[in-house]
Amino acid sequence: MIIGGRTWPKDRRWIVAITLVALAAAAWYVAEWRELGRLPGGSSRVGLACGIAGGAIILFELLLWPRKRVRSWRLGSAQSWLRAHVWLGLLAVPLVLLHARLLFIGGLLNQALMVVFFIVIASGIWGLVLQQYLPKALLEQVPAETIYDQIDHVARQQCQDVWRLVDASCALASGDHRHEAAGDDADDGDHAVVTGFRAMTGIQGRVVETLAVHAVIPGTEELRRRFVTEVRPYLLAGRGGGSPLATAPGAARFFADLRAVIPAEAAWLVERIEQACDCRRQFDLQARLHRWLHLWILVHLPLSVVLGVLLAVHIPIAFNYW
């Protein structure tokens, strides 16, 4: 969920009532102190009514992940039930601080009971941060983003079409032998069909392009045998070939030392390796921020649950002892 923007004066009011709320129980909470003396517990007026409150927002919170998968419930939209989600969960922290007398609570069970709950509020923050900077993130720093389960497949698709290209144009060395492009039915002797990303008057996505095979470019051998040594791995692997393409600057490197030693006539060859590298860097970086993004749901929803868990054998223990 995006906080701001379009979205500033829904958050606004939910930002206005939680602060409200809070501080209303925190008064209540001090003048309770005051009449008795002493910290009050959770069995006070105030304590009790603030672990209703804490227990009833965690419960809601609970249901936010039926609630998407049972698409067919027709209770709000999914957008209104997340920006509940949030700031509720940010009001349930002062309700169980007062609730648990400031942390002055003793007993296994409530002080695991509090450790995963604080737990939970921070991985959900968290959560919450990276959603305001991965996506925009994404979208100035990957142009060529693709389905993330297909970057694997796409980066192939690239690999293959640039290495249609440099089997056609490059010299061949000393025991090597030219290779057929296998299923390709779309490229002829005089032309091939190759894929790439563009951005035009602000559009990004992948085009198609027919190129004409030039000839064999005399000189190319050391192009070829970089390209199946060094870059073809590394296109297939990404980053996680440790290849010096992996960065800007050690692909920087690796090109401005190929074309010192190619022929002048094979510069356009190079330029397409080198948007190749350059994309394969978008999609490593896409499956670096789509992990970022996604991967701290995997601590926040199954503490969610084991709080559920521990919330629901520390109510009828409390009432028992109330």
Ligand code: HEM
The other form holds:
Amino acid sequence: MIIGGRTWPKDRRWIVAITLVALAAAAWYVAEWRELGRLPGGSSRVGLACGIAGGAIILFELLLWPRKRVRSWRLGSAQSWLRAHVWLGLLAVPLVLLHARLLFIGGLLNQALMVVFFIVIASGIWGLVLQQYLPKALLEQVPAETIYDQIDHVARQQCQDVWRLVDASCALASGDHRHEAAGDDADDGDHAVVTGFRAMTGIQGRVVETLAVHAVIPGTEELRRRFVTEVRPYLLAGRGGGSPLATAPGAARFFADLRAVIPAEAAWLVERIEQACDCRRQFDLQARLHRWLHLWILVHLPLSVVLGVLLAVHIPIAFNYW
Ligand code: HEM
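Same protein, the form predicted together with the ligand this time rather than the form predicted on its own?
Below, the chain from earlier opens the complete complex, with every other chain and molecule after it.
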């Protein structure tokens, strides 16, 4: 959920509403504090009201889970649910604090409840912050974005495409042999079908091109060697392999070195290889951003279930002691 922009008026309404409720609860709490001469606890009038409201909010927050999974629920749009989830979740913080005697509480269960509650809130805020920045970063820095689950497959395909060109165009050192397997049905002897990512009129996207395969370029043994030993492993494994090609400056140095040892006629091929490495770096970044965008929920969701369970234990115990 993105806060601000077109939906800002809706968020502003929520912010005003939860601020007013939080201020009213705080004012009531202060009034009762004065009246009692000590901090009102969870069983005071204000404490109980805040506890009931906070508990109801937590229950509502938990309902987001079935709401996301049971598509047939037609109660409001996903966006409205999420907006209510975020703002009511934040309102729960002052309410729970006032219910919990501003955290001057004893008892293991109560303390565990508070710790889990604050981790759930903190992870929710963290997830929301990530949602403000990462999708934009993905759009701007990963124009070659592909389906996350297919990153390995697309990277392998791209590696194979470039290898086909290198194999057909580079001279063989003694002991090397040409890899027939590098070609496939898409190629005939003089052309190779390759996929790549190009910027055209400001938009970058995936393109499939049929390239004329040049005759073998003399003096390119080193290019073939370095492709096989350094570039290909990187294109296949990505940054996990610890290659210098995994960073833009490392790649810039690598290709500057490479250009110094290849004939000018092979410049187009080096450019192709460089593009493929750039694309692989984008896939690596996409995978990283994707993990950041989704990992926090692995804290938020299970702990919110733990919170629900602790709350279900807390309520009857608290009423028992009342
Ligand atoms: C006690 C308080 C809270 C509870 C029990 C709770 C629980 C949940 C649950 C059960 C989900 C659904 C996860 C899923 O099905 O994938 C969820 C998602 C989420 N929560 Fe919370 N949450 C709480 C507070 C908050 C707060 C305070 C924020 C932010 C300020 C927040 C932000 C989010 C976000 C961004 C999602 C992901 C929604 C999406 O992108 O689909 N949560 N939460």
